[in-house]
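This document opens with one chain alone, in structure tokens, the form predicted alone.
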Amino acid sequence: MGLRENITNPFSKWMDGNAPEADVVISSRVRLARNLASFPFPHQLSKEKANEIIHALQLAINNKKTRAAVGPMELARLAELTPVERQILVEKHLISPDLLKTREEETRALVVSGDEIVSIMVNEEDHLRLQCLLPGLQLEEAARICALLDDALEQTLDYAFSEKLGYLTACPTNVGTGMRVSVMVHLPGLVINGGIKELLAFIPKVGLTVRGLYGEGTEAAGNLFQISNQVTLGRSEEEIVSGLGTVTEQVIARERQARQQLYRYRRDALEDRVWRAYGTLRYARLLTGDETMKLLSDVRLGVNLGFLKGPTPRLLNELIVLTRPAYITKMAGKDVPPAYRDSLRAKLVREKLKDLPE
């Protein structure tokens, strides 16, 4: 599948629902910071630079070994895309809100695989950053494949590396392994019984972070949350991807007995959040995103408590692409306004859903 099929195309490979522990689990990323030597970070590049950063990358991707490696992969400019394109490509996680906060797009790239598992942003705050991304808890797996992308790039390229520090990176924070992992995760149960707050306030303690669902600098929607280390430095990669899946198996058990004291000792009212969420969604006329994004946390809860039979994790991820802003307005053909946003977003929701038992 090329990029702009990718873009038309609401689904990802993550969204994917039978995946191990995707009840709370909708995903785990890896992401590793890459510059190349006798180049300056991307905020000191000159277009020239930038240019030959991305010539650089499309001859390494192009390579036999590469290819072998990972299997083949589109490069577009972002100067290529409409801005809704652009953002949509946020929307599904294939690149930050970050890499689109300049004018210059045409210095700035994406490369993704025609599955959307294995994706690199070019010229954000660092020069590569390789991704690989997987539905469920499968940290270990995706630093597998990053690790064989990032091997295969390095015979082609040369990164900046010091022997004393590791990787070099724009930000000091990412200087060493440059690894970044972290699993999205839907904590409904924690959040209604307040055990969310327990939760965030015991995180840093061990050298995580918890974001929200597109990353730094945004806001938990949908009960969904990022969790990712904070350390890159004197850390071994197999060290910083164990230490995040052990947290995420005791952030799964809090969550999984959350749910269930839920339907134990409250399950009238539950029962009754979830069935009124479904409702609201088979029929509603008028939906904003926010709104989308809590029916749908709800919906998903009945659905992994075995009470509501019908919608799919898979559907119910796709949901949340499909309900984004910059998706209604591709489908549109134009902006609207935000009310007539809201009548297309629920329009959609309707159509996906008319079909499911009632």
Second form
Number of protein chains: 2
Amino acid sequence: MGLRENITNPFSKWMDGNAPEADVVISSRVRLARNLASFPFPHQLSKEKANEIIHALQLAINNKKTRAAVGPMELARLAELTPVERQILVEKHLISPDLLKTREEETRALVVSGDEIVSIMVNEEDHLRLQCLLPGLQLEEAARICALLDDALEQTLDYAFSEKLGYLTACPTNVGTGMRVSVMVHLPGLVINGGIKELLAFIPKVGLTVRGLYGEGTEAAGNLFQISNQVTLGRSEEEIVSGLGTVTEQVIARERQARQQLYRYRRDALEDRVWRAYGTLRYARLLTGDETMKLLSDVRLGVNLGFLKGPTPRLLNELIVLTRPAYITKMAGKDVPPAYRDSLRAKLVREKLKDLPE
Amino acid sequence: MGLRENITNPFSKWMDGNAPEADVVISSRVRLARNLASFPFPHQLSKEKANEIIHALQLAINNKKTRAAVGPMELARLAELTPVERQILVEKHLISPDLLKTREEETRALVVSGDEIVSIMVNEEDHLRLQCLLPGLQLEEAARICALLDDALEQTLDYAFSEKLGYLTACPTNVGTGMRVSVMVHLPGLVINGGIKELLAFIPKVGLTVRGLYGEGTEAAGNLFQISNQVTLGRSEEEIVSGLGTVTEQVIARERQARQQLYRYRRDALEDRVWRAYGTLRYARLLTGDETMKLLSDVRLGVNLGFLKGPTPRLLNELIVLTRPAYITKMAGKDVPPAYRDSLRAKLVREKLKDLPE
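Could you output the structure for the form predicted in complex with another copy of the chain, given that the previous block was the form predicted alone?
Let us now look at the entire complex, which starts with that chain.
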């Protein structure tokens, strides 16, 4: 699948709802920061040098060993993509918003595999940011795939590495393994019962960060949170992955307990809330992005608790991405005012939800 | 159809949506206050005398002329009906709440025709209150049917009548024709655009009264209002009927204009509101009576404006009655706490709305 078709198709492999612990964990991500020896870090990189890196990477991904490790990948320069296409890649979590935050679009590039499990940002904060994004709780598998890709690229590329410090990175917080790991979790139970406050206070104490995926803190739109590691230096890859994994298991247990208690003690109110959300999504003619996230969260909770059968977790994941502004704009074929976007968003959601079994 | 089946069946002829001006006027009612000569007014009536009146009326409705005029009618003493059955008759607008406001239930009775167009309250404030209730704007037809019934009963009964004052009534405000006329109108357009305030101020100036059918003033649940005459003495039946008719025509014109303007200038928001209401009614698991009225009002507006096709006006009228507390209680077979009533109400509404075309 070419990159353009990837952008047009809202589905990414990470949206597959059929994955470990997918009732709470939407996706798992591992990201490795890598830089090439004898090149300045991107913020001091000339256009010519940046181009050299892009060329070197192009060769590296076409390398037989790389293709054997993670399958075919396609490289695109940022300048080849329209602003809407770039934004869609952000909304699909394949690149960071930071990759777009510059006027030097000619120095930047990205690589995406056909199933979108693997992506590489080129000349963002570091020369390379290798990413593996998988559905559900699969941190170890994501780390394994990242390591395969990393090893394959290293056959061709000369990484900046210090025996003492590990991989060298533009920002000192990434030095060492250069590894960032994160999970995207859906925590409606803890938000409804208030337990989220305790969690938000606890997680930083074990060296992790938690933030709303869209919006911040307890106001996180759609009750989606991202938990990630802060520290890389002085820890092994295995320690980083298992540390986040252990905390995630605890979060899963708390969230499931919260849901079960809500279902046991406030079942009528909970079912009412879920079905109203479903009814609104099925019939509303105007939906803002934030309201859509909130309603999708309620519907997902009903699906996970088993009393709402129509929408699949995969469809709900797709809808999160499909209803973000860039996708709507792409669907409209042009930039549209927010009010019209709300109308298009509602139409899109209606079409996706109609004819589902109830 | 017997009275008990009437009570069980939520449909009354006045709920027929296929009637003149039914997009604004739900129903038209004419009520005549009549008293029998040589009996004290009900508040001073002994049980024996009250019984004599009930017997006299029983004979009068079985009279061939009465049956020819308005068809077969059935009489029931209030004491024969359970509290829930009495309340249902109020909710169907066949009797007034005042008929139930006494401990002397043995002195009270009611008469209802099979199609429920005609009903008679016995020993409420007056000995007899004859009512004709028709769908849409049909005040003249309702007055004609009332007059037929009135004439037929007068063949047998000796009315208290003064050549100078007209029909004598327990309350002086009814003396003369003894005629009260009213229309039940649905005014969502005027409530949304604020025009209702002007209307509420204007109507009393022409000798009419307006009030919320459930609730008062601009807070009328379901945007349903009743407009009725205040004065009977010194005016002929024709003047009373045509007076209310003229004002109602003006109300209809204003309401239609308000709806068209909303549809023209705020179409997206209006359609969104209507469809959300429909989605909530179709899926909610808990519905209070007030919220149901509000949502039904929005849905009715969409049906009247032609963009929501599923529910018929008749079904919406039925749902207003079906979702009042007494009907829900009857459906449950016993008195139920309000929270459970909300659950039953939502279930009932869902069942009525599912499988409708969209």
